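Next up is one chain by itself, shown in structure tokens, the form predicted alone.
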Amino acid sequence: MTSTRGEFSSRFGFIMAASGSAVGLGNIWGFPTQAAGNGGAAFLVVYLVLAFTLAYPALMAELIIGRHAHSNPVRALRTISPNPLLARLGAASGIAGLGIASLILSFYAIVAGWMIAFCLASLMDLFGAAELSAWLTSFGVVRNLLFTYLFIGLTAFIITGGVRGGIERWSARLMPVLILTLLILIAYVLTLEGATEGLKIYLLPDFSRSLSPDLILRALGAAFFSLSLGVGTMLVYGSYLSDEENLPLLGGVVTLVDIIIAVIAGFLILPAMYVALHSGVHIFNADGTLISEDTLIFTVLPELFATMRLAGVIVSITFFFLMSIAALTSSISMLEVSVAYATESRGVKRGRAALVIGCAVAAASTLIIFDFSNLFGLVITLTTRYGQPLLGFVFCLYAGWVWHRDGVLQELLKNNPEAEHGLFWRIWPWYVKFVCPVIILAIFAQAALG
């Protein structure tokens, strides 16, 4: 069917789109000190085993629920309901989806204006301005609140192109350039001293830990969160999908992206935080543990530079950049579910509908900055480890156990008539039914008690 409302002209578009979604700072930043603290190549092979069997189901979840609505998620979830009151509970699943997905936006923008400031202090120290430079890494209510609303604006000036001229467009040309972006760095990286050692410890496994409770709740909730899952972001992309793409092709493709390029990160940080080691920087804290992921990119990485003279100026301009484009490409579905519902459910214009929420989203970002001790670390908490486990196993459950099993096949069966005999419609339905609504809440119960 061609939709009025949108829709990607090509795989290829839509799977940029949907890996970018995915594919965001905690991906390249987060994913890679989580394996060398828990077991090197050990949390790799279980997240690898996880991240098919939690996430790329529960992605199927989204993708399937929103190509048939062909709508945003509180109409979508509407839309699969077979009476009232499920109708209503659907409704405001997906409403709670919008505001959760702008509050993740509001504090995301922050972090992600602080890459742009930080990108743009390595260009001022290539031409001496080392007193701009010396502002833009300082932690200050102006400098923050200026880098936020800008990465805000740049969101939202995509967002307004629409489906192909705005998503699709910026996702085709971001993505590819920030894998070609990794790939350089990494192999830069690697050749300086000290890159083995952290080699060593991503890659070699400790599986005397591989079966531990706590590694593989970590390596799960690592797996759904890379995905971008339990917001509706990947509920809205499917809906701008053809009816005649294979989804679970797609949803394979998308899944086996993500993953890829969470483990090659690995590949950039671990090395570096290393040669940072062996230039005298300091990667531990004092029980042995290395160091949280934020002190790592703002304080660690930025020493190493230092210690590099031109080439680490270089280096420095280049990492985040890459970072900004990993921000970007996340940040861009976060906004799209609120201005999905605005144009389609409440009959506001594209460019309006960005405009407005967009200033919500800045004004939210405005009191986290103000009162950021108390309300940055209270948001992130309450919108990743208890909002969006919660969203995600309600997706799972109006896909497994509300939407009629014929509704699902009858989906699937628009582009593959052979779909109910394959492998897929054999595992999927009942896994997504039984399996993913027990690991999603493994997940909340170990964010809720740890």
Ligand code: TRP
Contents of the next structure:
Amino acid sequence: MTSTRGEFSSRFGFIMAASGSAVGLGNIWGFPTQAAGNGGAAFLVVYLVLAFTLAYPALMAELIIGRHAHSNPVRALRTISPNPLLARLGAASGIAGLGIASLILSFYAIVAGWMIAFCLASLMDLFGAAELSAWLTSFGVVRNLLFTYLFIGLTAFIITGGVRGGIERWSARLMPVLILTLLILIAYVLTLEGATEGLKIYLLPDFSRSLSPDLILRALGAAFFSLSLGVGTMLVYGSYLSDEENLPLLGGVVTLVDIIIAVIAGFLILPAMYVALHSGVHIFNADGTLISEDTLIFTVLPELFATMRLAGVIVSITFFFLMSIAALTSSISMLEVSVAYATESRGVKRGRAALVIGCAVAAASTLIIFDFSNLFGLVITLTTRYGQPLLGFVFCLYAGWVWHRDGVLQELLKNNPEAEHGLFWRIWPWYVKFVCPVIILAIFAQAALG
Ligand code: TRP
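Given the form predicted alone above, I would also like to look at the protein as it appears in the form predicted together with this ligand.
Every chain and every other molecule in the complex is listed next, the one we just looked at coming first.
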């Protein structure tokens, strides 16, 4: 193992970095509308239960494997078993993880680029540069390429700084800004007319919808994406943790922060949509469901901001700034998976690895932008509906079946001699062995068949 491996300087640093990875576009543009359209508070309860009973154990599988190996996913999975075939399969799964993480980054960077462009567009409005603003918000190839490259450049720049000087430093700076910005926006939007109606839609429970099997599986997929599981991201972050830390506790905190931010984001998005409705903006699709995702963020909200005049320009700048930050602390965790492998297992210097892999991701994004209507949705489906659950399944198998039970316990005892008698050790090994793989397979089957 290389002695020059990075390590988070503190518990706080890890929590900022890992929750920075978890909290991203998924929390703010995905979760709130999904909840509102699927039973409100009832969806929330289902999501909460799933996050803690299934996503949290899967997160722990990655963190424990990573911290044990203090290495990148490829090497970590290769060294878990002395059996050469299992070692080779482990390494192959690690490589697949790198590929999927990079592909996720290739579409995530396009969306994040739009966030930056919209933020700048509102700034231009403030200075009266209407033409430039219109260009920034129009869907053109040049604009898309430019801002995707800019975003990947920022991501690679932070990764070049290393674990402490890059990932930890920037996550610890940006996450508090993100939380503060979110709270300020909520406080403002809640004072506007129509806001309470949105809150009602968000919070009134309707259990008839949230308990359908299809929805439960969808909620679980969303939880996996939101906690950055199944590509080795959390495994890599776990590998930068010191042996002193209490893993079950840290994993719990990260899960909680991710959920809380998703729930809080609903207090912004739903009221904002009903404020928009109040100002005459359409917020429903033809079939009566709430408009969500890209149309919500890039059409409904900008229309709302436009009705608010000067205040709207400032709220718009703040909102898209918030989205850009949320995306950036997530994208660095995607790039780090491959960079960790290139530096440790291939002996490439960190800066060069970030540059080369960043360029490869940018090339993939370029292809997607040129054939947007075919490739964008395809890459999202392949990576998040198939790739993530399948690899999440493999990680659970390695933590539950391949890795010897004593080895796992030793890892947990490192920081917590009481662990053997704790609730976590009594439940988790069974969970990760039986329950997690079965449920993940169910998600996968549903994705494959449906
Ligand atoms: N969790 C992030 C979000 O909610 C996205 C993300 C970061 C991610 N790293 C990942 C998703 C790894 C899948 C795999 O937006």
